[in-house]
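Form predicted alone, single chain, as structure tokens, below.
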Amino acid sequence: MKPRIEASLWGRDFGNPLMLASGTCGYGTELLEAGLLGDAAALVTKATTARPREGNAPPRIADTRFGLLNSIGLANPGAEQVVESLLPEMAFAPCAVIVNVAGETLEEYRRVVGILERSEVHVGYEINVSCPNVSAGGMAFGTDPACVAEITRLVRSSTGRPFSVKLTPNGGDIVEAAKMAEGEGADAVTVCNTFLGMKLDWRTGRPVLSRGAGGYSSPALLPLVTARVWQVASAVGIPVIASGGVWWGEDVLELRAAGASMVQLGTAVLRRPSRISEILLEMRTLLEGS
């Protein structure tokens, strides 16, 4: 079958598969004001927690030769403020809005979704299971398929809206985690979150980021993401949303060929917001010439 620009997710038809990844566009208000959301199919907000978080101490972003390291620490104004002030500003956005949900305990996920349910702006959720489970010594929820299953079950019991579970590549079995999410009612899985990385100052031997390690995003990760998308898409029956490694229109087409229903753009748009429209044009040019 010849690749197409058109894409669909959760019963919604989109003009293209391009989504803006969580953490790279805030809650979308700045890009909306700048008129840069017209070619996006959907926008995933930055992670939202129950209570406001200031995030990690700076420096918390570091540029690298081929990508970007970040350790933001889930900085956000809290779910109540998101519902009252931020989501209303996105009510007339030209793209669908999806809220990324994070938590430090299993119960926090249910609590955040319960608060966000008061808004009619967003079409669904992306559940970030890469967060540290404070009740279990800080290990990421997503490395334990049983935790992924329990979070999915809690979220499913709290909303009738569709949601995707955003999986981690940093430990555990990502295919098994995807299966568990599907089994407990997730409507999609996002593959995947950033990869663990670190940058050191060779003069001092100290990490550049205040927290040491951070999440690495880069076009160089495309083969790693493609492999995981292929593996997960071959194992589950729900849609797979690809996230990571995209810089060119050809990258989006490759991830679609691997089984992705939608493809998220992150670092590329953070570096250059106009990449949304440029990548879409590249895709159309490639397909017209194929």
Contents of the next structure:
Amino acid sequence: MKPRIEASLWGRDFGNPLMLASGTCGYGTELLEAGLLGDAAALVTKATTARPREGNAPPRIADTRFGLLNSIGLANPGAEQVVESLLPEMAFAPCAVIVNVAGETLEEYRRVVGILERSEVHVGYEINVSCPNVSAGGMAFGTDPACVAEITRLVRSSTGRPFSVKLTPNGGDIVEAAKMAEGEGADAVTVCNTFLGMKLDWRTGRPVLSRGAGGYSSPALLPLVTARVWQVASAVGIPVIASGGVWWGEDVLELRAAGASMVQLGTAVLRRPSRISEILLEMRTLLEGS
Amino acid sequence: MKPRIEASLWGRDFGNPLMLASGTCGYGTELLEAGLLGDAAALVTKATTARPREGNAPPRIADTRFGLLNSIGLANPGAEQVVESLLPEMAFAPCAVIVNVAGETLEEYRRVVGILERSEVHVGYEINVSCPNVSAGGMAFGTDPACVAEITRLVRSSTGRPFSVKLTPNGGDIVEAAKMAEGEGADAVTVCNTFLGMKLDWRTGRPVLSRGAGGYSSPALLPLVTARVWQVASAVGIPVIASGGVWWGEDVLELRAAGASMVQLGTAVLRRPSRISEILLEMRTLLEGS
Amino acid sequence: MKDRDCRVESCSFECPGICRIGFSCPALVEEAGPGQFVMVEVSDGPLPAARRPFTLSSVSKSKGIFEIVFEVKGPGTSSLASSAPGRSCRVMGPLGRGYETSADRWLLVGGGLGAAGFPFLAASVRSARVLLGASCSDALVRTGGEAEYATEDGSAGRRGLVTDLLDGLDLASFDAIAVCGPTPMMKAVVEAVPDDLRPRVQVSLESRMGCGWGACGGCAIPASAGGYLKCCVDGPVVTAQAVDWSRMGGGLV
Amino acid sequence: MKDRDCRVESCSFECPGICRIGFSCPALVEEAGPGQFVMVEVSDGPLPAARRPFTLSSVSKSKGIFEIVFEVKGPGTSSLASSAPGRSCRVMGPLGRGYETSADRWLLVGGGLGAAGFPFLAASVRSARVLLGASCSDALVRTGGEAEYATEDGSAGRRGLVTDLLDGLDLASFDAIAVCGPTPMMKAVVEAVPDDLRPRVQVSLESRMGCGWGACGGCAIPASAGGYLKCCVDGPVVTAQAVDWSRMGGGLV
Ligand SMILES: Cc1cc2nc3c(=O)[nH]c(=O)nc-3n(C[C@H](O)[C@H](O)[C@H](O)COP(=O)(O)OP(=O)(O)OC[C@H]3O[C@@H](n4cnc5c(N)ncnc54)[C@H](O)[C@@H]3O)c2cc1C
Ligand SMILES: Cc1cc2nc3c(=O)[nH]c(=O)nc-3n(C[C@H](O)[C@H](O)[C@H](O)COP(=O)(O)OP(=O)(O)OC[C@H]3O[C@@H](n4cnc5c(N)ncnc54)[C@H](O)[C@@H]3O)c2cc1C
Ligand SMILES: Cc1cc2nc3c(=O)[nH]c(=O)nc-3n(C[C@H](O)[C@H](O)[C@H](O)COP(=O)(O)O)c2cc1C
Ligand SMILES: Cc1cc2nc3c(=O)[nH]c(=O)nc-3n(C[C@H](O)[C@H](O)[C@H](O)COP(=O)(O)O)c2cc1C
Ligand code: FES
Ligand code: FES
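Could the form predicted in complex with a further copy of the same chain be shown next, to go alongside the form predicted alone?
Let's see the whole complex now, leading with the same chain.
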């Protein structure tokens, strides 16, 4: 396939493949207010659970030399609040809104989607079976293909909207998990959530994050994500949404060459929201020059 | 435990915890000749198989912005040749020699160790169930706890020398694999081999390495290795040997704080063999200052 | 959230290890209030992955210049400290909630670099008495106007902690008390203030930050109402009563 | 394997995109032979993760200086090309097997940057006739002495490929033929040499390298004897017959 900027997902055509990754753009309200969403195709909200979650004890963030560790722990106001006050704020956003859904139990996924169905704002879901920062659910679900299948089945039975299952690179077999999601009716898979990482203070022997390990993101992880996107895209027929390691326009083109339909920006947007339009410009320049 | 430089493994005391990682120091002969082994505690040879292996078609190396991809494919002269000509050259090396062993079948591991037992030069083995660059064996063994157990059992029955099982971060459950190795009599686990990674040329859509994906090493992976060392060290009683992401003396101290008995240097030594002594100096300075 | 390229106008060491940088950015200065902060990009590439937060130390509306004062700690601050005039940095701000400045008579209590924001605050209120603590005279941040000092080694002002300077002060004579410094110091000051005066205390908090603009949830501060505040949007300045000091621990959150 | 800090003495652009750097290192120069290469560290930190290999282009034993000439391609070469005199780089070398120089009368056939090593070679042998090919005159590497040119756009010498310059040459009048350039060009030259003269042909190969000193096995070159040669220790200069040209592909190995 010839490299290009246009992209499509779930029957929608987009001018570009850029999505804002879950947890790095809140519910989009800040970026909307700042007028920075115009160049994104879609944004994925912070993970939403059935009830409000406080999140983990601080410290939740550690900057390492080459990347960022986070341990937010799915802090969010809960599905009711999201439906009542946050999604309505995004009703006229210039990009598509996708809600990221998490749960501590299999059943919770169904409940969250059930509540969220009351809103008309979002076009679909990203089902998070891969959060490295919670003790119940999260990553533990994602490493077990049977759990991935069961969660996909539950979500499929709860909504007619399209959804992607966001997979973990931290154990299990990501290709197997993607096949399970496809088999049970998922409309895409997101490859992948953050990598489990840790920073310690060697003087005290103590981890910097309160929970010990956290989710690690870094531009240096691009080759790891590229390999997993390539493996998964070769194995399933549903679209693959790439997530991880993007900073330059070139990275987006590389992930698409590996088989990704859409490409997410996470840490890059936290660091510099204007990367959305800068990356787009870089892609245009590269494609004109090629 | 107070941070310190001295280390011990398998009843041997070393002045420091630095080991040279498999595949990044050949069989040690070049470094020995250059007089650069004096500061290392031990070196691990290139993976050795029963018969000579040519290795993968080139390109086998790709430099990414933030790391190195390799796809050597276990090229080595075979166990007989190693016993006859390479190990004898290392008989008077100033550091301990450990032979890294790989196989395409479970049975091959036993054969390789059987042949190598004829040499008195090496003090033990590192059993490689985690090479990302071969289609048969390698990483596929490492992601299956039953295979890890079986290979450990076969090796244990073939040698009285101590050995470490080198695990993979690319799928499966690394803690489970470590427990299996411990259960079947391994004397240590090495955490971990390279991460599966890939680089593509987006203009052509083709991977740079001939085999597509390869093993990725980068100083940016240190937090990933630290997390895995911490998890494994909390779960097993045998020593954990850390491998991955080290460039500075501080990194070694951090991995030891995470629970590693010894710490390997791979890509750093390829890039600059004098890192061995430079890192040692950095560690001394840090510990004096603390 | 506004993000702009700001030119480094001046960069010099205030005292060993403490650097002062002046950036030119009239638009930012126009919007800024005391206690607000900026997120500074230390490099143009993707690393370090996070920006570094700094309190606005002083602003000159006429020149369109704002200053930050910081301690050189790790890679981010050392890179910044080596900036030559002319360097351009991406700076987001002003961010967060600053001091509520309607009160007249202020007491400013600062520990170490906590005093960095006091010049801006002092210049924004009717009257301010400033108490500063530090380990030694070299670590005392100059705040422009008059100040009383306490140093642990006695090398400047009184030997002791900044809380010692509170002894004998009539705290009720101040309409507002601003506190900024390391967590244990802020805790001690807050405890030294009688219950009935607590509502007058505004503390300026620090926390590790992922974004600085409310998106990541990285900057959690234990809230007395349960759960957490977001330091970057609910703070960094909050009333002392909004914080659950028992869950604050001793160090950086 | 010797690794030393070498001082950049000079750094300038030979022509657009082609840079020449002179390093001072008497000890390295003393040991070096034509066709050998060096591995240069582009930064002092861990990235980029691999060094960059360059052929020794020329050496001055009296001044203790060696030069490399290279095309600016990616991050490594662009960083090097911006070196100011005085910069210190870690350089490993001389590495690998160079030309076997006992022969008297040499024909040197180079394509593009393949000619980078010819000045050193030409200076080390009794007589050398030099044929150079490039896309255009700007991309022709100066080799010091006399040379005949072929350029694809005709902007210097003959319009065409370097192999065209072989037409009508009495190859048997040379005791040795050195070939260096892109793989397709080397293939073409080797094929243009009659079978009986092939043993006189020495080719200088390129490959992606992890270490440069034999440890990693990254630099595999398909060998006519089966399996692979290590470009860094078995080469980079080998006899044309040692290479399995059918497995060489069209590009970089
Ligand atoms: C709202 C706010 C205002 C601040 N204002 C000032 C100021 O005016 N002057 C000043 O000297 N310092 C200030 N700090 C602290 C300053 O941001 C850190 O010292 C600085 O980020 C350290 O970066 P580094 O790369 O040098 O150190 P590193 O140790 O490499 O920092 C690593 C990571 O830890 C974080 N970090 C380290 N120390 C702190 C800290 N004390 N607070 C928050 N995060 C930290 C950094 O942001 C970074 O992500 C402020 C912090 C916050 C949250
Ligand atoms: C023995 C030897 C001698 C060489 N001598 C010269 C010379 O004298 N002049 C010159 O211009 N070039 C020479 N090259 C090629 C030169 O090393 C590369 O052009 C350079 O490494 C590119 O680095 P970069 O960071 O600019 O480009 P990048 O594209 O970023 O390089 C990425 C990676 O690919 C490798 N690579 C890219 N191109 C080549 C290549 N052609 N050969 C080998 N590896 C490559 C690099 O080493 C690096 O690991 C030589 C290569 C070898 C193996
Ligand atoms: C601070 C932070 C919070 C995150 N929170 C979530 C989350 O709630 N749900 C989720 O699916 N992924 C979450 N992620 C993962 C990102 O969505 C993204 O997949 C990951 O950061 C990799 O992309 P990047 O390298 O572009 O950052 C979070 C990442 C960061 C850095
Ligand atoms: C070129 C190269 C070849 C390698 N070959 C082997 C090998 O044969 N056997 C093995 O167990 N590990 C092999 N490895 C993995 C290293 O031993 C080491 O575990 C890994 O590179 C991580 O450490 P580092 O980050 O210090 O490089 C190889 C790594 C590299 C870079
Ligand atoms: S730092 Fe990201 S929400 Fe406060
Ligand atoms: S480059 Fe490492 S063996 Fe040749």
